[in-house]
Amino acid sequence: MTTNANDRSLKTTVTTLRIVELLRERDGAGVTEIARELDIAPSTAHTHVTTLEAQEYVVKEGDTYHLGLRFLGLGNFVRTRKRRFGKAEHYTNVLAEESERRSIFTVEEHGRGVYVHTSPGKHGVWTQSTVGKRVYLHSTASGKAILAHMPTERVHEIIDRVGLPQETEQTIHDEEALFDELAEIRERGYALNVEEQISGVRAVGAPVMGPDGDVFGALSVAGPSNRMKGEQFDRLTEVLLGIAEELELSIALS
């Protein structure tokens, strides 16, 4: 295959993936909208979505294309591929039950945090924390807990790749300030998100370390800022750290 042919094949693959992401973000789109948003010819957009439809990755409802349930099988496979993920699901549910708050298990992939498991909790609030959601590590409690236990070189690589976008007025967007906070997290054993991702929402996160000493992921609990302080916050933090330790032990013994 010639270099030009390779380039065309790569461009085609990238376009297909961009269409998949667009259909997810818009919860469906027609050919004209796809072409406009991705700056491609309508005929090109039509070729891509009809190919995806033929392979059963999208479905057509009227003139609108939506992601198909075939992605559900792929997502479930990814989420259960590692045995540790299954254990993390159990302890995420335990954390939600004992804390009565929305609980999340997060891992790092390609420099972003990915919500692998979530559980609402009795008094949990909706924080857009859906399974599969990708978030910045520097603005979330679980993300900072993960960063704090990564090699410094890896943290620099992530910053170079995704930057330090400021999501709210409270978000850390200075590299030196971030490294200072990561040092504090390692010392106290948990990370805080004080309205740094969503205004009015606070969270606390704890790292989950693997038997090899590398950080595997992080557990976190989130809630309204006015309910995440004082004695109530201290209790939640104690529960979180205890369950994170239980998950680490379970992984080590498996």
Contents of the next structure:
Protein chains: 2
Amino acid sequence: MTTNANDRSLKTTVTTLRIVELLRERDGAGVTEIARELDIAPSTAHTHVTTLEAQEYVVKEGDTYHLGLRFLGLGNFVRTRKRRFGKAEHYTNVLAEESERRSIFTVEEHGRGVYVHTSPGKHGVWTQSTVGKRVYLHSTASGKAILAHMPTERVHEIIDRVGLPQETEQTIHDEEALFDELAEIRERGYALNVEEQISGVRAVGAPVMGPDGDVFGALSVAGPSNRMKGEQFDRLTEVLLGIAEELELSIALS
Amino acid sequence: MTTNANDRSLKTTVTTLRIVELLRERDGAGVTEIARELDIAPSTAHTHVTTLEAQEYVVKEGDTYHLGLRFLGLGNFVRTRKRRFGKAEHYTNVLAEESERRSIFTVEEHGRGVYVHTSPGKHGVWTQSTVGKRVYLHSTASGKAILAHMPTERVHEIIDRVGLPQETEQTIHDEEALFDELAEIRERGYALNVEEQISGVRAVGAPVMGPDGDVFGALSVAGPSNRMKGEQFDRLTEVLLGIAEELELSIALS
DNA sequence: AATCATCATTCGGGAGAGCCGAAAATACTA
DNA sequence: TAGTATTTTCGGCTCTCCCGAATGATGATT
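How about the form predicted in complex with another copy of the chain, since we already have the form predicted on its own?
Next comes the full complex, this chain leading.
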């Protein structure tokens, strides 16, 4: 999947990054645990982890190694790198306030959706939607909203790269069906997610276009299915579309 | 400095991390620029940067490489890793509200202070105090508050490791003078920074102790010197100490 | 206490991987 | 069209990373 044929990738760097990833998933780990999990010699794991520690990217607490606060600076940097992200944050909060649902601003990167901002909203308290989370584009409302406004060619590239994994029974896993849906989304102006990512959860997503005509990202609101239907739902959609438009305007004027 | 004698550090990993650091500082860079700056061959820089891209830690925009949003997830993870950090965030905001000054919560890592939370406050708008920023402990109010409540042995270790660089004319750069100051801080209960880090800026810092008796971090307020003196200042100190105590209590009860 | 078990850490040596340099490809300028 | 500065590819040599075995350190079990 990630390993192509003529791979000039640096094995050492890849191992280091896998360790970083593991330390996040496990919330810290010991040398043997890392070695076992990544199928490398304990001594090798040790060298990697001490290198990371010497560079101050990792801290040692007792016998377990943890990700250090240096990642705070890096995370904060990418979060504030584009001025548009600041605007998006504001309108994500406004959306959560007015919709009373969990609101999320998502952008595409490497063919996946990344949550750049999230705001809980009165009735949308469920967790699991943390900043930085990576999701599939084809199984989420924001993701489909983004795909719908990309050049078809790029959509194909993305499908080739990440595929269309089925996350629930409702997930669209057929390429043709997806393209039909994307056409519908363009027509309609917003995207739906009917339990396609998580059972029992529905969402609506609206694209946020940049002034250049490219998709910048997408805003979405999500909640339990029983709170996301009927006339309530129509109101939600209206609020969402309004705020997405405000955000577009705000971006265009800067 | 970072290169010890019997260094088992992985050269490849170190180079990769230096590139990451450079991409942050410069806000993206091209291959040649990286190679020139780090004194490596362009082809080498290219291999590193494409490895990072393949692992989705870096994005390519035209001919320049930028840090990617994967760091968002890592940053968010370390920010929320310790439940105490959440409490600290809340009280940092309260402090900014009540003091109307820039408020910061700092912890020690690898002998340096790291800003974990910051809140602008009505009259403390000046920037440069972003989340994740790393500062010296001996030249900041929070830093000195933290040092004052560490085992003397560790303070020596830190001085040996990072030194006492002089940042302004006021910076304490003499070891003995520093220890005198730390004793005074313990006595007084809070630390001062009189233009020791940045000319024209003063700050007050209070330690935040954990229930185990170790320093957890420090809260501080900062502002331009002319707004940080007289009876105004006494009120600030009182507010700061009160909120630091509240935070300690809140931590102890969890 | 003493033995055992588990894990972290050190270190030498061999294999393989990373680094360089040269050349090709690409993008801009004049 | 030629010239300049960049990125990118690729072969090969050397250095470095990785492994395995040995040593320390820590804690559990009897």
